[in-house]
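Next up is one chain by itself, shown in structure tokens, the form predicted on its own.
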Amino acid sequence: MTTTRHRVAARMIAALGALSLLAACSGNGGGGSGGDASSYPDQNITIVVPFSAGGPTDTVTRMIAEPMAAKLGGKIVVQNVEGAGGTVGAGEVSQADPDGYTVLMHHIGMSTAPALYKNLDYKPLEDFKMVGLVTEVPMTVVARKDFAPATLQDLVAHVKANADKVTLANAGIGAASHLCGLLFQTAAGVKLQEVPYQGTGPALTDLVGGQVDFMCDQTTNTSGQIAAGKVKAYAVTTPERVKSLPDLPTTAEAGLSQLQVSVWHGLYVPADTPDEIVQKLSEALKVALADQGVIDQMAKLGTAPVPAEDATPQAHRAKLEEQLGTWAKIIADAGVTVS
């Protein structure tokens, strides 16, 4: 008789074991991902941007935050994790849980740090999954405003005759700053003196006190700067001119048509992030994209959102391709590498 309730008891443990790995396996979304679809999200997202607080794609994430909250029904916390040219905050994401609660915002620099970081610990084709792109922000060719070149073609020539005295600022290795700037100098056909700094907060001070001679910086960063007259401006890099800067003409209107680039940015989540998780949060985007407050404050930053097909984790995709191999032949060329 007892020998018969042992066999019972440990069977009914062997069925509540079996049921308790099938349950957990059915948690994880089946395929080894994390995160439950059906209730995400009951928690708060955090959102990592790779750069400091106050600089453009901090700017850009805290603009969609509350809209893509609102949608999700849930709370979305923006960190900002620094270091080596935004690789240190996509590292972390690429590790971390893949449950949805973990997101990262990155900018132009997901496509170029393969090629500059020859030690690199994650690969963003294999290591995310794209969620959607965001916005493509203009970038501007702004200097001192005592710098002497009254034009884009004046600077070409200044900085031609005196190279070796001409300071290029930029956000450190593989900002968009210094991205900009190896575009300039290779369109110049000269080599400068580059200033590299913590971010393109510290080094548009400088800028503006005159330490420094010239920079390329995002919209975000310096429509403020261009209106208030403290920098002097000589061209966009876009095709078109920004609204938001209608008598700054466009690099190719200023004799410099070589020298086109824009800063986009996109959303990721680790690469086992289930599919429905990222759907949602593709979703949230587009809603926030939508948003005319959104729209609104990124109009008088010289930016817009990207068309609601953009927004999608297939466009993001495409890009990022697309972009790597640009990056890779540009800065190949240009003989710039991190160790």
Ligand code: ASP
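Having displayed the form predicted on its own, please output the structure of the form predicted in complex with this ligand.
Next up is only this chain, free of partner chains and other molecules.
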């Protein structure tokens, strides 16, 4: 993990703290019971995306699906199972046959849901094996293009003065957009009316259409609309500017240094999936992340694959453990729960 990521995590804690408002093969619990590893795969693999088609999680998944399938020698189908900030899709995969044919792509929301949902029907560390990390995506603060505020500072002043009118879109409680929105509200010291969607794909469509005022969303979803001038972009939520959006200031440059978050993604399988199958998936993930086409597509959308050593069950589990602890504290301090 880089120093930058540590810095980002530290700043996230600092920001929300102020409001008093995320298995290794060997560590995954052993061999498991499903699936024949030697012939794997001999049928289609489904990767479940727990958000809408066309959104950022979906985009990253579709980018890696083809090169992964080529390495595995099979076909990968992407299925969107939306709802409740990604918890419906994650819950479904936790109950799936542990045979390697149902895989989950999830993001930072895997680490926040246990603290947010009192009745969550899965336990991230116990009900899944981790396959590997995928990418860590910056977010942008974006608004409908005719929204009055011109800069991030103006946006803060505007939402404070119009808190009862301004609408903040997100992809449901525990989604990355929801977390970033919480950070924004904390940093700005304001409570806004939130409008939840099944993913930021449809949320961005409504933002472009002017039905909601603003939101945080990943560069993998917003880059095209920013470049086309269809939304107004205020800042990127990472310590450094994003190469593909060179004119966009960082939140720190724009005067809101507490608003720092980037969205890590990983692949999961049900906990009893055999380690040999997890290993095959992890190897395929590494190949996909080294694919020049994937690297280029990600770069255009403001992100990059994780280094090969992070596309492993071990690194993924360590990240999840660390992030679960981090977010439990932030969310407890924030006092946000859903029944």
